[in-house]
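Take a look at this one chain, the form predicted alone, written out in structure tokens.
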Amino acid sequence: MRNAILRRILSSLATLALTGLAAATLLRLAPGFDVEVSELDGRTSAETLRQMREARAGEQDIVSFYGRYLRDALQGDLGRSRSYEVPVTGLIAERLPVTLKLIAWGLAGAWACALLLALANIAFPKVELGFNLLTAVMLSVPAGLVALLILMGQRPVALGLAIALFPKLFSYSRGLFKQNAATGYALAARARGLSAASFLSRYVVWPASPALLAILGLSVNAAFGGAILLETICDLPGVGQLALQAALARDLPLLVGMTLFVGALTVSANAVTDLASLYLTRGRGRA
């Protein structure tokens, strides 16, 4: 177990920092990176342009300025952003409760609906083309288009990120479910007389926690991305928004601490959910 905890832990920073130079790479080679909008209004001093573009000096070559920027990350130093011109950790910090808040109640909606619905399609069989219509619709509404009858209706924008997740979830737990029901000792234990309720924890649930743990992380990858759409539809001041406001205003610094941020959120939940799917599994197997 040590020695898989070990292996996560090293390819998790090395993903980390892999996707944080690929931002970076990204955003400097995008066309317009080295133009600001100041520089083309005719009212912006000559002083003003030569401070402006000393700042960017810097970020010419990508992998100084990255090498530069990881080594002041792991002080704790995201750098300073060039568009807001405060300190990255600060904006982060004033927007991350929003952004957990709207995730955290997403995938509480989504994950809840989406179990409660697999089971009932596994006790009650004969549903199960009303639950496929009703998936097959869901995945057929554009997200954008959720986001903005959510926000027409002023409904809870947690609501169209659970609505957004819950097609997905649904099918990927009934389709476990019912492999579980459908093996050999849960046919028997049901023939014996067991309740329902015994085996559906003990037979159906139960031996597919592993793959829900594991499933789980990627929802959080998900969640993240349906994040930044439905902030920046809803107006929602959250870290979503600011990723997309960064890279429109082609904020090197700012951009670069948001991913190395976020990846670290999401790359530390699918470690923990992969450890505890293991953890589990093994458990399991000596029993």
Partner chain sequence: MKRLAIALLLALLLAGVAGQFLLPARYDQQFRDQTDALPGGQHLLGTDELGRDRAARLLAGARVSLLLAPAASVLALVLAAVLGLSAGWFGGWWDRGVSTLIDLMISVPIFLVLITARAVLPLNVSPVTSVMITFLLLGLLGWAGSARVIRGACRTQLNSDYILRALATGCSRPRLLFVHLLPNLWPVLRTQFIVAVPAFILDEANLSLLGLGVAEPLPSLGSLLKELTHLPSSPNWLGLAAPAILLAITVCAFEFLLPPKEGSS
Given for the second form:
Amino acid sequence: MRNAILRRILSSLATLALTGLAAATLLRLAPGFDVEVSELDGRTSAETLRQMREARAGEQDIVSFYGRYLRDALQGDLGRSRSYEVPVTGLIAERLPVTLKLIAWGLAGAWACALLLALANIAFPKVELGFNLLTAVMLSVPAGLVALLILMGQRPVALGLAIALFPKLFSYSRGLFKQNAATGYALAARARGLSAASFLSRYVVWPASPALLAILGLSVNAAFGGAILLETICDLPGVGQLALQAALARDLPLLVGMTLFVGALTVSANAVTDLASLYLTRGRGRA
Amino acid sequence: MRLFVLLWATCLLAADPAVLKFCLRSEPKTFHPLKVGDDASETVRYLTAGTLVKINRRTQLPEASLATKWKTLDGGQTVRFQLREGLRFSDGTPFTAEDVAYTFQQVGAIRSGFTDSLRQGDNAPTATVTGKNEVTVRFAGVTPGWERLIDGLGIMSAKSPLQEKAVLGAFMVAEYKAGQYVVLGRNPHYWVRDAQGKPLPRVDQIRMDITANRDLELMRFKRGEVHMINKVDPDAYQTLATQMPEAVRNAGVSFESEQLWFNQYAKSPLPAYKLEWFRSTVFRRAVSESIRRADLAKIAMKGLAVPGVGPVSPGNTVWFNTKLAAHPYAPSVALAKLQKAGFRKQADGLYDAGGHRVEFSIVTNAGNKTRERLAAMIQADLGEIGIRVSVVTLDFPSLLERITRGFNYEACLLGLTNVDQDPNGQMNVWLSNTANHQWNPNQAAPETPWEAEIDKLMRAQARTVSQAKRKELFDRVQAIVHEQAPFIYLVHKNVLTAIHPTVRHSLVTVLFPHVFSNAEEVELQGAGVYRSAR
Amino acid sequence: MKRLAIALLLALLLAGVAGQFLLPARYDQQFRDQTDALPGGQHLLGTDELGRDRAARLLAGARVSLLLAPAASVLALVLAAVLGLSAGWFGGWWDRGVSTLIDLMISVPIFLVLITARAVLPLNVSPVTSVMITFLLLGLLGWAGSARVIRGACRTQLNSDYILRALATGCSRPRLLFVHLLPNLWPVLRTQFIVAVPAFILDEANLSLLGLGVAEPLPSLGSLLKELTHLPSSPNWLGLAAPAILLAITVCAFEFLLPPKEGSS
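The block above covers the form predicted alone; next, return the form predicted together with the partner chain.
Now the full complex is given, and it begins with the chain already shown.
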């Protein structure tokens, strides 16, 4: 077990470093990397243009840039944002609480509703049609519209995130529950006249827990993705909004710093859920 | 109980400052007055910086500010300023003639679009202290219209430990959270008083939230959380006009235009036959004359624009060449001219003499609804004479890369903003050897006779002092551009703004900044009642 | 129920193909004196801001999106299934490699991948080609999430009692895969598919912001759905909501078309 954990942590770190490099390379390759809007200013002379372009020369060679960046990052320095001209760590520290709160509430709400309704669906199969319609409608509405409605109704943004995450989580967990409810064991147990509560917990939810954990890790990623959209539309100053602005402004230090930081969060969330799932399956294997 | 009431009243007195609120559409790139290039930074500069001379946004004429009077010498190359006495910067540092000299020294040291506008070639103006409260500025050459350039020059302190953060304007930067907001506080040493002799500004703070989201801005405006919108989209203006008719203000035709241009750059990766079309005046004119400009103004701009004429909008009454009108809609004439030039119209479309199907793509920036609509309408209009157009929207950096680096585009639809009403502000667009000569930049020598003529005319007008003579020269430039259509002007937008009814003494101007040019004078109804007297 | 779903989908497809003959207007025809018209009369669902018939655009968009989004989902799902299953099946270094790749795909800003892809592709492509490219990209990039879920589910299955029992009774490996494992993963695959179709349709709309979506004047369900954001300020709610209603119906139909293996008894 300890070996597995160690291996998981090492591979997570490697993934993280790779992710940072991939983000840096992509941004460097993205069109418009070394262009600034101010170049369109009709007043600017050729000499000034030349000097403006020179200022970005340090970021041209991405490998050496990334090497230097990682070295500094290990010492806790994520560099200085080009577009905001402030240290990246400060920006992240300022905005992280907003996003963490949003994601925590959003995930909690979405998971609670998804699990409860999925169980309700198993317990009362007759409502299935209603649930199908509900999820179909929710999947068909763009998250942008949800964000806008939240904004207009002045409701908490986390509600929007929960609404955006809910249908997928519901579909997954219902699928898993159904599958478990239909196994021979479960059917036999039910035929024995097991109470609904213990049937659901022992034969439906418990066997699904490793898979649910895997999805939990994934939903953290999805929540960060949703946060980008919701924070941007609802103008919530979190890291999601910051990440999009960094990409749009081709702000290399900021984007790489953000990728590493958010990557560290999601990768560790995934590692934890993976290990937990490993632990659960192992435990079961022994039983 | 009494204590409680007292506490409550003190709270009101202390904690209810009058805050004027509006949004910035982008991050201010700098608070340094000489490095300003973008709208957001310019907004902060306008509200915080003191200048020698100020252009009155209402009358569009220069008036005294830090300088009480001035005299032009040397046939227009030198100006001697008499400075106002006894002023202080926001941190209390006294204002002297040395500060002006220092500011001009910094103009020479710092390279930016703004300082370039004061340069001629590579030469910057210089300033020397020539007496107590007197400064003599020598420009790099004869500089007609220097007042408008000086209007943007925020005077910095030579001695203040706060450096450029010590300001002479009505407000000063009090707080800035990157990506979130800028708060300006009242400059306690501001010298201007209102007609009753009371100190200005009348509001305690200006809070500018940074958001690119226009829907959000509009929503907050309707709720009264934002007091002003400097530029309202035509769609939003229309909605707002029905919901809050008292809030919308249309100040008439702006200086801005939306334009389409073809890539004529010889070294671009385009096939030779396409470059040949784009370099042909007949082709460009034919395209221009096949566009229904009236429809563009009516539908894409919701009727809140006029058909595009040329580089100077009819809104710029001083410089507009009144002999010009928008290219007429005449597709059959255009087609006839194209056929004379060797193009052939077949059932499935237009072909050139070499048998190539006439088709091109228009790139424009994504997320700008009016531009996307303009492009879709042009696509339909040109389809009628057999030209197949594809519309591609790109995010702004990608678009910039294409039009300034790789030149890998065929036609581009964009609005190039004229910050300046004077033709000198567009010098680097019209001269054929510059990088901002968008359709064919960085030419070693003018590639066409008409570009050579524009070069000559632009340089001549910059050396001329007489306004009438300059107008004559620039009228000719406008006529050439109209004739050759390197830029196909589509529409000139109106200046559309919104001001909340609670804002008093507001003023809307055609010149930037449209709604808060008199921010120091505005007052908020309902606010300030509890404000402690100073 | 299943028949109804098939009938619905076929009807939609038919309407999409035949729509241009049924309706009086083409999807790209601009009736410039009838912009933002309300439903009724000549225009069943009204017109958009350029005076184009919303009904014609809806049918044309439905044809594009409903043909290509499921295709892209299948592509993504096949990729996800191959990678996820093989990772779960073989385990070891292959599993670690695939997991790293999945993590990478999920954490890298896809936005930048797409911008870079746009730079490589030519600008001057016909609207139809641009749609194909878009959905191909979506399929090629959208597999990571599903792959992770499939890998997880596969591992759970492999550890479950019935597989162990099957192995103990000497069941051959291919038989194990095709007879025991795959059918049990079917609900997971099915869920992934049903979730992916509308997600891809909506993603396509956002890609147009990067110049990668469906090009003017061709509509897609996604680009029409994006107009929903004007719902609060537009009187033509029917015209704006119609694409969402259509999409919801389609998603429902898929739900019924791909029933869970054991039924919900």
